[in-house]
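To begin, one chain is listed below as structure tokens, in the form predicted on its own.
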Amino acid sequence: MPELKPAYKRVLLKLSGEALLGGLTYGIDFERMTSIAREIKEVRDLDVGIAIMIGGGNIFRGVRGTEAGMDRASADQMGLLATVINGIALQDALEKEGVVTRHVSAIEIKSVAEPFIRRRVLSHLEQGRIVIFSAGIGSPYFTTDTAAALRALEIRAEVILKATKVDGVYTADPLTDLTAQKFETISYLDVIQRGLRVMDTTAISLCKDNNLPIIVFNLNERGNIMKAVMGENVGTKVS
């Protein structure tokens, strides 16, 4: 049997808070969390370096607070803290699967996470630990998409794997528009010019300027993380 050879040796997985909902409307579905942790472990077992940027939309989204009249900075800070909660839960799930992890928060909160120190994070990855990033970049007005792009570049990841609830990038939302057409590949510039909601414009621009590819795929189909890492045709590649 031929040995499995990953297409990428170091990846950043962008995991939304909504991915942790499972069948719930709010909070964390721990059965779903365990399933995701097992998939991540399978990839790590192939000696692939993995960092994860976790979102917080299953608990609180800053935009919701802003729409309700909150100050934008305060609402965003609440959203960042929601990602820390998810980071703690994901670390626990991964460690129950026997994976050594480090939780790194951009907001200093030493009792539950390490502060972000780039060289320390690189050392963790070189020693085979999975690194979970929470709290974005620690500042309001920046999405976890932008934080994912920035951290991916800082840790020298070869690709961003953006896990979503659809199987790629479409001309329109395929959940509401049955005529929407899927792209197998698309350029950064096309994403920006078409206004496609892959990642925010700042994140796409960062990836474009540094030639960092993004693979958008459906997390709900088991095995897709592995397929993306192995270079199989899954989802849409933005490059």
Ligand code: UDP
Given for the second form:
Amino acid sequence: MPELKPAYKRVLLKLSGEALLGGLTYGIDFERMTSIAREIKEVRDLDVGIAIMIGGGNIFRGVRGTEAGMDRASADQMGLLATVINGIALQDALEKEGVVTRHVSAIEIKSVAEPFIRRRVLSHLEQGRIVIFSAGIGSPYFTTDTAAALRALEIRAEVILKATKVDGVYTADPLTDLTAQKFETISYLDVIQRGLRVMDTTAISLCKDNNLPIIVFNLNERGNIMKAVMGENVGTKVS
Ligand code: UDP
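Please give the other form, namely the form predicted together with the named molecule, since only the form predicted on its own has been shown so far.
So here's everything in the complex, that chain up top.
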């Protein structure tokens, strides 16, 4: 039987903070983190270049601060730091699995993570290291989804793997609307015009303008990262 080959050589995996919650309502479920790290290692072992954009919603989101009356920029800085905390935890979990990683932060925090230098990141990937991006793009008023799209383009990733808690993009929220239907594929424009909450509009526009496909899939089903990388039908492809 011919050996199966990955469909992509380099991917950007967007892990939201929510993915790290496991059974918790706040913080990091370390068992869940270990199981995600193992899945990532399996993909890495196929010689697939992996960069990960880590979110922070399990700890803090800027909007929570603004709802409480905080200045938006300051609240977003707190959100950015939350992603750095997750980045440290993810690096630890991956290294426990024997994977060589580099943590790259978009805000300067040198004793914890490297600064973002594009050519250095490319060199890490060429040497088979997994790169963990934290602190989004380093500026308030953005999300880690937009940062994922930007960095994916900068490192020439062929696809964004958007790991979520639902198994794709639906006409409505499948958790509250039983008539919601899943799309196998959908265009960027449809996502924007229908107001579907796949990624924020800035992220989708960036992907659309640069023809960068996004695969939205359920991270809670083990093996889905591998399936997505192997080109199997998993979730919804936005292209
Ligand atoms: N954030 C920001 N600029 C960025 C990325 C993130 O200010 O480029 C802040 C923002 O407050 C956001 C928080 O960091 O709410 C956590 O990121 P996000 O909400 O994207 O995390 P996720 O939903 O993926 O867990």
